[in-house]
Amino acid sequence: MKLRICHLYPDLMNLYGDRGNVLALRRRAEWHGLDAEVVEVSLEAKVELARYDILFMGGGQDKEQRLICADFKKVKGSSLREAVEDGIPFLAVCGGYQLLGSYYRISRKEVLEGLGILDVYTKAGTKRMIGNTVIISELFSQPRTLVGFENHSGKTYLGPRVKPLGTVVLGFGNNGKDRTEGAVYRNTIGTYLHGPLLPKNPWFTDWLISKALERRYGKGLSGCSRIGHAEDLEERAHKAVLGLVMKRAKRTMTSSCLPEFRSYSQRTPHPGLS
């Protein structure tokens, strides 16, 4: 089976290794037998987004979203909206994540209207939100962690249509303030989680590649080859960042967050945790 990922901008949104997430998607695509394919698409192509079966967008700054919210418009907006409807799988990381939504303010005078495509919006804040980040998600058929890295100063507010990808048990999320940390719909995700995110959370490249398998070729990666050891070397390689970021953050996690994670980790050991 083929496995076609379109990488949106990828000149422009790729800071603090976003690239490493369509490279891992690439990669645990081939390692379960199937015939990846990756396809830079940048400003100015007319695309059928649909025909792909995933899409990625990484993060940028201020200048380069100008230049993506306008090609929005006036090239890939309508695709990219059909491509969402009929649940093609999309992950955007923060600059991605904001264009997604109905727009991002960056000062009194200057409003980017994004897609509308996830129900949230961004304003500019004062103080960037920067460092380590965990999450637990019930993205996956039992709550998992997701390890990141973020650095934005945009704080994003859900509105009722989307769902958030996961609980902020260390780090700031979408706001700093709710304890949300990303956006769901359909099968499009917007994130804050830099790092590359992918690399670091093998059960959340492998979510993205059943769903295109589903919506591909209707059915996901039951019958695709198991990668083995291989996926043992990347599980333990979570569960040792997962471990050392928690050791090194205790401090700082309010007390909100100790008993859920507490109850999160006797269901589901990690070294170094107890």
Ligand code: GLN
Given for the second form:
Amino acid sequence: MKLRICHLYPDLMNLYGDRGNVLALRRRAEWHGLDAEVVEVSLEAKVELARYDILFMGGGQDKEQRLICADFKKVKGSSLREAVEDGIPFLAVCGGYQLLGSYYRISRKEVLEGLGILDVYTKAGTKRMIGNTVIISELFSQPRTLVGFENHSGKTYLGPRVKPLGTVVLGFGNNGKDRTEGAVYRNTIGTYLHGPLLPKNPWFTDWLISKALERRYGKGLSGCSRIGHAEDLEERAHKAVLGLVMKRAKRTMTSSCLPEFRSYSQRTPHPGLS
Ligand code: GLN
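What would you give as the form predicted in complex with the named molecule, now that the form predicted on its own is on the page?
Okay, now the whole complex, with that chain kicking things off.
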């Protein structure tokens, strides 16, 4: 079985190792015994995106976002909408996430119109939200932590037609206020988590691969996974990062997040983390 991964605008949208997400998708797909092919698609290329199995778009600054916004309008908007409605797994990070919403207000004078695929909108804030992030996500068959790194000034607010990707335990998330992080519509996920995200959160990588297999072949990963061994390196990477980040955070944390994290770690124990 083969998976075709489309990396959108890799030359423009690639902050804090976003490209590593594509490497992780490819490698993990191979570990599962699948063939994986990566195709890079940038400005002006007119492509039928629904033909691919997974879409990925990384983050970028306002300058790059302007170019992409114009390309969405002129070239790829309808193809992208069609692919999302068809259920393609699509991961968009930070600047990419913002452009899937209805708009991104950069300043009083400038608004970038988004695709409106995700029922969210974003307004630039005055303070950058930077740092390590931990969220608890219910996207998977059991609640899972996701670890990442965020750096954005845009504050994103969710409408009723999306669900958050998770609840913030540490960090800022969508807007630093409501403790939501990311947005989910069909199999499209927008998130502020850079990192790269996928190598440190293997259940997320597998979720994307599994959704892709279901859409293309009618059956998800459980039937064909070859990563059965306990010594999953990426799980260990997740635990190591989570442990480090939480240990540091607990020293300074005054927020209401710790009880939530404690109850989570009781339900899903992580060695050395209760
Ligand atoms: N320009 C956006 C912001 O700062 C996106 C930044 C990013 O992709 N890291 O909000």
